[in-house]
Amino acid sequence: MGMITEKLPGYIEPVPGGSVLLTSMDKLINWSRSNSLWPLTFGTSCCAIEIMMASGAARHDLARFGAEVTRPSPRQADLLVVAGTIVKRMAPRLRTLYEQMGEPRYVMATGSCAISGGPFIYNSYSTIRGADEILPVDVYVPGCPPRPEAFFYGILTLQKMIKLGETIRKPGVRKKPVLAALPPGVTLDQIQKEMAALLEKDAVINLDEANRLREEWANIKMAGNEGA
């Protein structure tokens, strides 16, 4: 099997009786790292079984993307997908884990859950909101749970920051790419206080309403329990 030259990154000037690639280090170092990912087996909830084992199976093959060297040890993985909820008691492990990787190490935070704490935020005091939280997050795939196509387009993004970003003069810096752009005139300052005038709304209870909501489900109950 040959090597497709067309895919290298850098020039290919022809010669006599061959070609010359022209290229630099940084570009052909981001180029194999980008194509030789290796996940960490690690899930915390159902959206490890949703994608992940979903996407290493027959119909989604990870191998088409270099990424299904899947590794049971920290040390010897560079990319952590975290798929599922984190709850407080699981936040230190996860920051071990990370810490045990080599550098350079990647983070993809798969789900709602992994996100921004999904269905959980409200009325749970156990859930982290948001892998960012405890770590350096570089890919987000949104969804509940995401498509193993989704994930697919979170490891091209990887792949694509990898190439783009981060070199060998300054390893753990690189950029990352924006996977969507806000609307016209809306500012991520006005998505913040949206946000927190909505969880501070949900965190204010109304007794009287709730002794009322109360009242009419015991008397509910009382009903069925005598039309038995």
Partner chain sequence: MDTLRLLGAITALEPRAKQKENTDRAAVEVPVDAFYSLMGRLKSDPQLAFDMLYTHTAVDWSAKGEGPGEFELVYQLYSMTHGHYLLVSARIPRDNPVAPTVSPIWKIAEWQEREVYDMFGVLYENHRDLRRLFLEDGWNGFPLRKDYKDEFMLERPE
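So that the term is clear: the rigid core is the largest set of C-alpha atoms that superpose within 1.5 Å between two forms. Worth saying up front: this structure is predicted, and the values here are computed from it rather than measured. Residue numbers count along the first chain shown, from 1. What changes on going to the form predicted together with its partner chain:
- Once the cores line up, the CA of A197 ends up 2 angstroms or more apart between the two forms.
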Second form
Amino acid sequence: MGMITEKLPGYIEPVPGGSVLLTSMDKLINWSRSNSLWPLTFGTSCCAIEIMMASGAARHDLARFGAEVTRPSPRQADLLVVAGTIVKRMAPRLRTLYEQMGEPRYVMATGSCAISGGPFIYNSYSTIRGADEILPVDVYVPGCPPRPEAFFYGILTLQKMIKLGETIRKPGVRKKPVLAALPPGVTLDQIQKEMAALLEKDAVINLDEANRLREEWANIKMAGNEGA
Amino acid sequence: MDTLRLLGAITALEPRAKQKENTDRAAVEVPVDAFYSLMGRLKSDPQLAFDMLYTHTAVDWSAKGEGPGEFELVYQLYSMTHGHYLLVSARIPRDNPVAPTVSPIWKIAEWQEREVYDMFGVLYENHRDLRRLFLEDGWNGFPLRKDYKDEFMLERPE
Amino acid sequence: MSVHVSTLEERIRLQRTDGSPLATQEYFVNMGPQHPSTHGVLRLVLRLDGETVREVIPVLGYIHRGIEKMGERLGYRQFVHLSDRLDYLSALSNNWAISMAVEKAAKIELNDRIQVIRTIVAELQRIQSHQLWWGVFGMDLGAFTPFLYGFRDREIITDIFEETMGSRLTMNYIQPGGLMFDIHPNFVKRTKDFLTYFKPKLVEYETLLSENVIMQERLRGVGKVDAEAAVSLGCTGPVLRASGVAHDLRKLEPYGVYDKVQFDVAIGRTGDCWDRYWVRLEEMRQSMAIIEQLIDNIPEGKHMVMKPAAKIKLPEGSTYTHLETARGILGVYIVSDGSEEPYRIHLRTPNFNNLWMITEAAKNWRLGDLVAVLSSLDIVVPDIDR
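Take the protein just shown as the form predicted alone and give its structure as the form predicted together with its partner chain.
What follows is the entire complex, opening with the chain shown before.
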């Protein structure tokens, strides 16, 4: 009982005969919603193997996050994980699936094809450049394909967002995350210049410094490593 | 059968077949009106016995040379019993791309021809069910042609 | 006194005043692009008579990305990266097909180390692909445990690949001219540990699924395709070998070092679902035998014979090269005009031909058998649509 009550949102008041939990209904409902997300089995290409299948299998276990119940019917699911490339022919079907899901519903775009079109962005006449051209997306998980651990990070982020009540928002409003998160007064150009300077600095190796550090570390004797 | 004997046998069957240059396996080029009968004999002749059609595709040669250009229909054949390969190609004019279907000979040709129709616009006579395979039925244009224009396509910036 | 036992049909006939038998009607049902057991976005329009399937009409194009058109604007090394994403469960074999085509046309000579490592890695990929197929096959027929077993054992190979190549699924490792990286020092030991681990597991697989009476009833005699129909449909790989045709490119036109190892090729007899199942399990055993013969004797040498940043120009003309992936024969037809980008590149994918077998194999079987047949064909849909 102690572990569960630690994680419940609210305040526990011990009274003679037991305890009383004081919380707000919203917090309790959001907490229970986030801990039992039911994904829709929707995978079009390679990401489906890593995201849907390898995450649900025994090694990376999706059941620990409460999300292993994948329902094939959109009426019974509340999380749409877009895993794989979306093509012009598939886009209306995806939109239909999304609209058939009951509110509150969440969308996670996993893999670079669902974020921006991925490797098929140039010279392709039928790849849609990102699932957010047709759906409002809550969480983006990058990778090609993303590791199951990256997918779990996305699930945890989504759970945090649900607990904070951030996903009940106006329908039809969608923003690309990078532009939405820019602080005021900063442009994309400035960020790109900064990143280029940083990468250049990282790529230039000072050999003398590196050799000096290597000798220094070779002389450190760590406790318990005498025989190594 | 090695390449020389194979080509000899084919030119005996169809005198208008010429050997194609610059290929790695045995290849012949046939004019399109002799095409269908040659394909039937390629399968039924016991010395040749080409019973598997590996692939059928087309090449658009309009970007090379002047004029409206040609499509080259390419068929890669293989014989299970003898183990030899043959590439048969036929050229058809680009502004009237009509060719006979070989689906009565090899069953898979029905769908490979639908794919070539979808991508290039080649019309096959007597095809059982000629419609687009990959793109929607109402798509405008044939994507793998060299002059296919589409505002949706994004060019890579240099 | 005798008791008259009636039947439902008699009962219904008694109710009808015009005496005509019960009329039925055929109807079309859509097994849509989003479906738990279509292995990707494949849409099947079924013409059903009650529960019996009379006709299967596959509708494709839901993952058609236009890879062949993109290939006309990419160099060959860039195209290898795209070839990973065709049949992503045998990604290394796809890379090898493109690399082999480019090397044959540009006449690049490789050393023994590269060929041996390519063979070992391709056979590991074949085992991995069949493990996933086995798991999903069991899941499609209603058993969830094979899925967990298959993935548990698959993760060991994924770890070996990740240590050497950096990626779990789309590796982009076999390049024209050699390999992207040299193998990790742990590669040999971990592969040998995997072989000792997996041999008893295959026995476990047999006890779990193959000897199960439900599997035997559902698979034996279902979805028979005879050799002539299979050849006419151009099927290759385990699907063709299950119909009794002895055609394996690793024996007929050896590439890599397949001519220097001893292995058998599994051939089925009747071409039903059981034969397709059994052929793949046997292929896993033979792949393990191949790896065992090669893993201790990897020759020394460089892992790349060509400078990595070289732009490859193929001579003018056309080439057709093919090899045997886990699902069948992948062929690459390149027409080059002497520049760094192909004029036309066409991929002959194994799943394209294997899919159309469903129109023959599932006729007049029930809906549950359709799922078994579709799953035994082992289809990966992005390979069909490219």
